[in-house]
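Listed next as structure tokens is one chain, alone, in the form predicted alone.
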Amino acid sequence: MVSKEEVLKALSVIIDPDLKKDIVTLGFIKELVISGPDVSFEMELTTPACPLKGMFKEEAEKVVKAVPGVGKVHVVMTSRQANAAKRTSGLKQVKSIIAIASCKGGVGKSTVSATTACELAQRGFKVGLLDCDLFGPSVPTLFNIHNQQIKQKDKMLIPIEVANGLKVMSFGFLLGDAPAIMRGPMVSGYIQQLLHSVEWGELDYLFIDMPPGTGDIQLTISQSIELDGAVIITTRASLSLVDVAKGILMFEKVNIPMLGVVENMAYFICDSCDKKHYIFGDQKSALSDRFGLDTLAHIPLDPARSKPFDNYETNEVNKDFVDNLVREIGRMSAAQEKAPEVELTDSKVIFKMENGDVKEVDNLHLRDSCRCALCVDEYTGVKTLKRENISADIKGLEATQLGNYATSIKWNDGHSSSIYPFKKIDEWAKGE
């Protein structure tokens, strides 16, 4: 017969390519039954959408029928909830609360959470889009739903059922054409309705259209529930990075993991030429290197993406930008990466790595490291911050993990917008 431990060694040839790690050890494979020769299990994934399920699933049953004596050979393919078992009142059945934000209006962050539920849900999948915009709600607009009658059940907010089983609410719903006159307790009150009073039955995500700014609404959203993730939406101009920091910044300081930026509007392709034009100029210096998050996608400009959405139609940008998005989220719920220590003296930036290593970095060298947008032009990508003008007495006065990516320094020279990516540790350190 047939041993379960044969059976575990088999599968653990299979590698998860984000995770680098065999499926057994990263302990996917749950409920392992042997019947006679028959083998059955489930294969529970990081994430519902995860675009290598069909992958994995095809593997596994190929390589349990290798052994000898298995006959029959049944895969069910599940996920992690993470943290739906912590939520309750309207979100107690989401699986997974993903933030969209811009921390900067004007660059398309409620074009591309449209983009992202729409996309997940034409694919089969459960999906909710929530859009928290209180003073410019941008929902009703994208999917031409106007005049809408929202109803109640149990005082519950039944959320707008759209194209492919998309669930959608907006503040603006219930607004209609009147603009929103109010602030302090009442626009927290508001949020609150929102975030709680909506039935959204099961869904295996919900993403949550955040307004601009990194306010009170901003951290009421980040506190009140429990976020799995954000992802940052951004244009390469100077004024949108100076808020990408921000943004970054605010989520890492409420526990929010950060699962990668999307840069907008990145580029335009010539009708008569087909060459990719950058508007903010060319790809020299990549937005991970410069936040030590991934750049998920580079979304161009085109007359297309100004449609409704009540009639979404899909392209390869957007299913490689939704497929890098969701194999994040499996790669953050799975994440076993320990970020170094940043110890900060008055000469150098210790960085103590989890093998044991130590790495020092000079003050002045990180400091004239910084690649923020204050410290470097955006358009050309040459430097703006002079090495002579930073003060020779220059040091760190604190410290914050970013995830297990990088780490924000607040100088004493005032300057708060540094963020340095661990990945570049070794060359700070040998003086590159």
Contents of the next structure:
Amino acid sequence: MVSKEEVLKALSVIIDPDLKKDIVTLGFIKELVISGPDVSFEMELTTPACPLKGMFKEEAEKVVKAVPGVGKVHVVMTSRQANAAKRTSGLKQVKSIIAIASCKGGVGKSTVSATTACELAQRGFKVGLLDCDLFGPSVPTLFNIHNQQIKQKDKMLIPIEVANGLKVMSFGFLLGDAPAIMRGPMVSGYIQQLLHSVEWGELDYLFIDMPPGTGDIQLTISQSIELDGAVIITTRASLSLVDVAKGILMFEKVNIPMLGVVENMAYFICDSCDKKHYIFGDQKSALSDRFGLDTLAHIPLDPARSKPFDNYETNEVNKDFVDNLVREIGRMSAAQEKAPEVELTDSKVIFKMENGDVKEVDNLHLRDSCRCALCVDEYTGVKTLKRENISADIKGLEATQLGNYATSIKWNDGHSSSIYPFKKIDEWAKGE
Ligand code: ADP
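Structure of the form predicted together with adenosine-5'-diphosphate (ADP), please, following the form predicted alone?
The complete assembly is shown below, putting the previous chain first.
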């Protein structure tokens, strides 16, 4: 009879391209049962909509079938639910909750939230969209749902189902056409009701369309529910890196993993040519250079994106963006990369990496490599900090980890807005 070891050995040739480890080491294989020549097991992926799901299943069946003596192979695909067990009330059966935030209004946060939710619902996943923008709720307009009476059951609000079973709830449904004039305590009461008193049922993903900005309401939302991650939407036109940094730091403060940044209205394709015109400059890597965060998508300025979502149609940009987002959620949920330990000395900063490597960067060089908005021109990306203006006795006073992608260092010249992405440490250590 075939042994479990033989099956696991066969499966261990499959490498997860995002996590760069084999699927057995990653703990994906569960409930392995061998019954005579037949083999069955579960493959637990990091997130339900993993774009590699089909490939993993096919490969697993193929390699196990190739083991001598194996008859039928039965693979059930499931997914991890990191925070789900901690959730209560209407969120009890929600696998992943993702916040979609922006630092300013009007950058397309609601449009991107609706696009993401519609795209995943169209792929057959169970998705919810909660519009928490109390002062400018968009879901009623985006989905053409007006004057809707919200039903209640056992004091819980029942979300409205739109195309592809997507469930939506908005403060706008509670408010009707009346303007939202609210005092602080009312705001927090409504927010709590929206967060905890909606009966979502079973969901793979719930997207929270956050109010714009990085103030108290946003912090309340972030702290009231176990968010699995956050995405920041920005535009090149309003792209203030200081604001983006504020958003990143807000989520960091409450330990919410940052999944990446979406640059909306990034380029324009005119009628007469297929070229992408980057109207506000083509600095595609500015965000990843400065914050070490992936840009999940560059979404074009396209009048078709202003159309209501009651008849959502997919396209290549949306497919790619949602694939990138889902892969990032998977990576976060696997949390494979550990942040290095950071030691600050009088002459250098020492990074002790997860794999045992030690990288040393000269203080002056690291301070000079700062790419924050005070050291680099926000729009042109040109460095404004001059090396000769950095004091020879520059040294780090305090290092703070930012999730699993960067370290922030407070320097003795008073500079505290540096964000040093881990992926750049190698270059700095080599003096580049
Ligand atoms: P926010 O939620 O950040 O306030 P919205 O999603 O409401 O922003 O978008 C603001 C306006 O910009 C809306 O009229 C929307 O239709 C439009 N819009 C958003 N993204 C795009 C885009 N990529 N191309 C064209 N118009 C867009």
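Positions refer to the first chain, counted from 1. Note that the rigid core is defined as the largest set of C-alphas that superpose within 1.5 Å between two forms. None of these values were measured; they are calculated from a predicted model.
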Original post:
Core-aligned, does residue 397 move its Cα 2 Å or more between these two forms?
Top reply: yes
Subject >> Rigid core superposed: residue 425 CA moves 2 Å or more between these two forms >> reply: yes
